[in-house]
Structures are given as C-alpha cells and as structure tokens.
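Single chain ahead, written as structure tokens, the form predicted on its own.
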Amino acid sequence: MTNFYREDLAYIHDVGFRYYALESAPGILDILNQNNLSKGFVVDLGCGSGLWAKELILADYQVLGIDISESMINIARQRVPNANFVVASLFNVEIPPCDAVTSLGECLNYLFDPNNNHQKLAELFNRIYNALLSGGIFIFDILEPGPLSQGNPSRTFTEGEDWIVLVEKEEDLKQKILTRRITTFRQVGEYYRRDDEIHRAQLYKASYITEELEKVGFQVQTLNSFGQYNLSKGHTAFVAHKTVVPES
C-alpha cells in the first residue's frame, strides 16, 4: 500500500497542490445542501490528506476517509483527529451505510490498485450504489482521453520553499492511459532528499462513465465546475443520485 504517494511527494502533494481540495469543497457542499444533505455521513474514496475531509467536518459531517496511501493517511490523520482514516485500496475496501460517497482528484482513474479496471469500475459503482442511503449521492470526477492534444509527452517544473517536483506526462492514445513519471526533490536538513514514482491512470469518457453509473441505477448529473471553481481541460464531474425511496 505505499508504493504511491510516499512520504515525500505525499508532503509536496499536501502543502503545493491543496488548491483542487479547497477550491472545490464549497461548491461541493452546495451541491450536499441543495440535495437535502446539510448533514449526515460522508465516505471519501481517495481522502489524500484530509483537506475534504477537514472542510467536512467543519461543516458538521461525519467522515470516514479511505486511501491507498498510508504516507497521506497519516497527514489526514494529524490534520482531522475527529475523523476516521483507514489505509486500504477503493477497489476492495468495504463501504458502510452512508449519506454520500466521494471520490475528489481523478482518484477512479488511478491504477495504484492492480486490479483495476473497467469490470472493478463497474463493481465499485454497484457497491456504493448499495451503500448509500436512500436519497444519497456520489460525487466525484474522472480524467477524459486527450488531456496531452497540445503536445505528447509534456514536462513541467514546480517548486515550493523546500521541495522540487518534476512530471513528466506521456499519453498512450491507443490503450487510453496517462503515465506520469515524478521526480521530487525534498529538503532534509542540509541536503535534498530525491525520489521517483511512475502513476498510471486509466482514461475514461463520461458518456462511458454516465452508462455504467445509470445501469446500476444511479440518476447522473455532469459538471465542468464544482460551485465557482472550474474544472481543468480533460476532467469532468459528476452528481450521481440514489432515488430516494418512499416509505411504505
């Protein structure tokens, strides 16, 4: 569980690249609100860092946060005390009753999990479909194919007061898959302190996305925004509703 997001790009991840959490996360609790949910349980696939669920809780949910890396679990942990963590793959993990499940970050597209693919989509959506609540909703995003149409590969340079992060970004237009080789660079003590991760993320359209949630039941809404904050090119969102069921 810790081949991914380890210790260093965990922080760099936390403390340079917190914007997408925050920026997000009032529009988010729009959409919670507007669907009758201004309270209640909430799970959060992929939880990195515990920023969502920080914002969560400030809000007076309830969290519990799942993720496959125990380097941003333990930040999450320190961040939300009062929130519930468990280090564990998405794929497999067991969901309990909830209100709402979210999923923030291209985090369905990651295969960090090796049995990732579209069969175990198609299961996972089934599964939060049966855990949610009656009236409950599933909201989270997807990366589409063609986010490298300007140019395959790309590279970019970023920096913070004490790390260094370099992506390179290769699309393979034919198996629809994103592959991004990382290098960080993290100041420790005198010294910067290098490591390499490889992230591959399976690529998917919504049309395909929408058809798989509809046929497990779910009512789908898209979004190119959350609230005020646009979504960059090739992500999309989604709002995907459990029919509320009358009481007998």
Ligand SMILES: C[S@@+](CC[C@H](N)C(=O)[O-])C[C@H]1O[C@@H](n2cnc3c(N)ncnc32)[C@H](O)[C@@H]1O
The other form holds:
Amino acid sequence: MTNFYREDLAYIHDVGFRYYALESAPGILDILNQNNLSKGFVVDLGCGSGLWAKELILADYQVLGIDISESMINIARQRVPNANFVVASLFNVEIPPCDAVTSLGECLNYLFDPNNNHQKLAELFNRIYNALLSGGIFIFDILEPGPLSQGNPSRTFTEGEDWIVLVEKEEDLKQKILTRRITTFRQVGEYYRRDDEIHRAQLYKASYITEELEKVGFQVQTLNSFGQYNLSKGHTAFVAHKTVVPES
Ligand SMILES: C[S@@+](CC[C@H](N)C(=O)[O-])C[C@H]1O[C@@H](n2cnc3c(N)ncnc32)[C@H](O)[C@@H]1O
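What about the form predicted together with this ligand, after the form predicted on its own?
Full complex below, order starting with the chain above.
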C-alpha cells in the first residue's frame, strides 16, 4: 500500500486535474493512428484514475493500466471495467508484449518508488523497448528542471465544488529535485477532511532522456503539444519508435 495519491488526493486529481489526460487524448490517438497502430494492446504506466484508459477503450484498444496508488486504481476500475488494472510500481512491474506504452503526467519523474533513479529509468526504457512489438511506440512526458515561474518556493491553491488543494513547490536546483507539499481539504458530510502529502520528483533534461532512449535503440521525436493541447511550461513529450524489423 503506497502512501501517495491517497483517497482524497486521488479524488481531487480525478475531478480537478482531468483536463491533461482528456485534452491530450485526441492528439495521442492521432499519433497511434499515424503509426499504423489504430488498434492493439496499450500498456499505460501511471494510469491514475483511468481517464486515458477509457479513451483508449472507446477507440477499441485493449488496455492494461498500472499505478502505484491503490486509490487511483480503485477509481480506474470503476470507470473502465473492461480494462485491466494492476497496483504496482512501473519500475519493477513486468511489461507484457504490446503495441504501445504510454505514461502521461510526469509519472517517470516521481520518486514514490524509492528504487527510482537514473539507472532504474534506463532499465525501464530497455524493458519497454523489449516489450514493444516491432513498429511499436512509447509515448510519454517528463518534467524538466528550470526555475519555477512563480518563484522558488511558490505557493498556489486550486478549488472545486467540494475540495480545495494547497501546494507549496520548491526546486532544489543542484539536485534537480522538485518537492511539492500538498494539503487537501475534501468535504465529507458536513465537514472538510484534511490530508497532507509530500511528493518528490526527479527532474530530467529532455536531451538526457533522448540520449537514454537512443541508447536502447529507440528513434526519438520530442513534442511540446499533443495535438491541439499545449503542454505546460517545463514539460516535454516524447514519441519513441521501435523501428520495424524486416522479416527475414
Ligand atoms: C500526475 S498523475 C497522472 C495520472 C494519469 N496518467 C493522468 O494523466 O491522469 C501521476 C501518476 O503516476 C503514478 N505513479 C507515480 N510513481 C509511480 C510508480 N513508480 N509506479 C506506478 N505509478 C506511479 C501516481 O500514483 C499517479 O497516479
């Protein structure tokens, strides 16, 4: 049982921050189509509450979603009963043979799994390359280091009908680690329940990620948007191709 994206933050992410997965979805479906992957089996690493998995199922793909948060997976299972979901860390889960792997929303940056480090990330790229069928693609995004636009540290709040979330962000410029101190209040009956989480994320330069992907054999393209959806500042998307191996 992980201590991150517990029940209230999972709920708030699902209702208040769904725009990223939903607005990126048409652009990512286009990328799959353009790569002759208009159907097939997609593994979504860090699938969260299954927003993107649902779009994939609606477009006739088969989906396996993997997330370290049990609360996120609980929401995903209710939302998309005809996809498969597993609670596990993407850094050690077995990735089955598949047509595409996706990972949206900085999942590879998070240090929730204490084993996540540069070496584990390189191993993950290798495992994904080996799991992909010839012609398959790996589509994901990462958060890069860089000064926070609202100062360092910065504080923001966001609110919805029955919740509010307060976030203090601080970037360690030397270690390239972003720490988010998150306080949530969610209405439960008459009162608001408080919870607190601290999320740490390792930040990576896009050029470093490209090099690591190329080392395992991918052909790499970077993007600042998925279709019409422009990624927010500091985010870069990657489309990593496993080139078609000619049949002998
Ligand atoms: C910002 S959320 C994005 C969720 C979803 N992909 C979306 O776009 O709505 C990041 C997700 O990554 C998951 N995550 C972080 N580290 C993980 C790990 N090591 N293994 C599996 N999931 C992880 C979190 O639990 C969380 O659901």
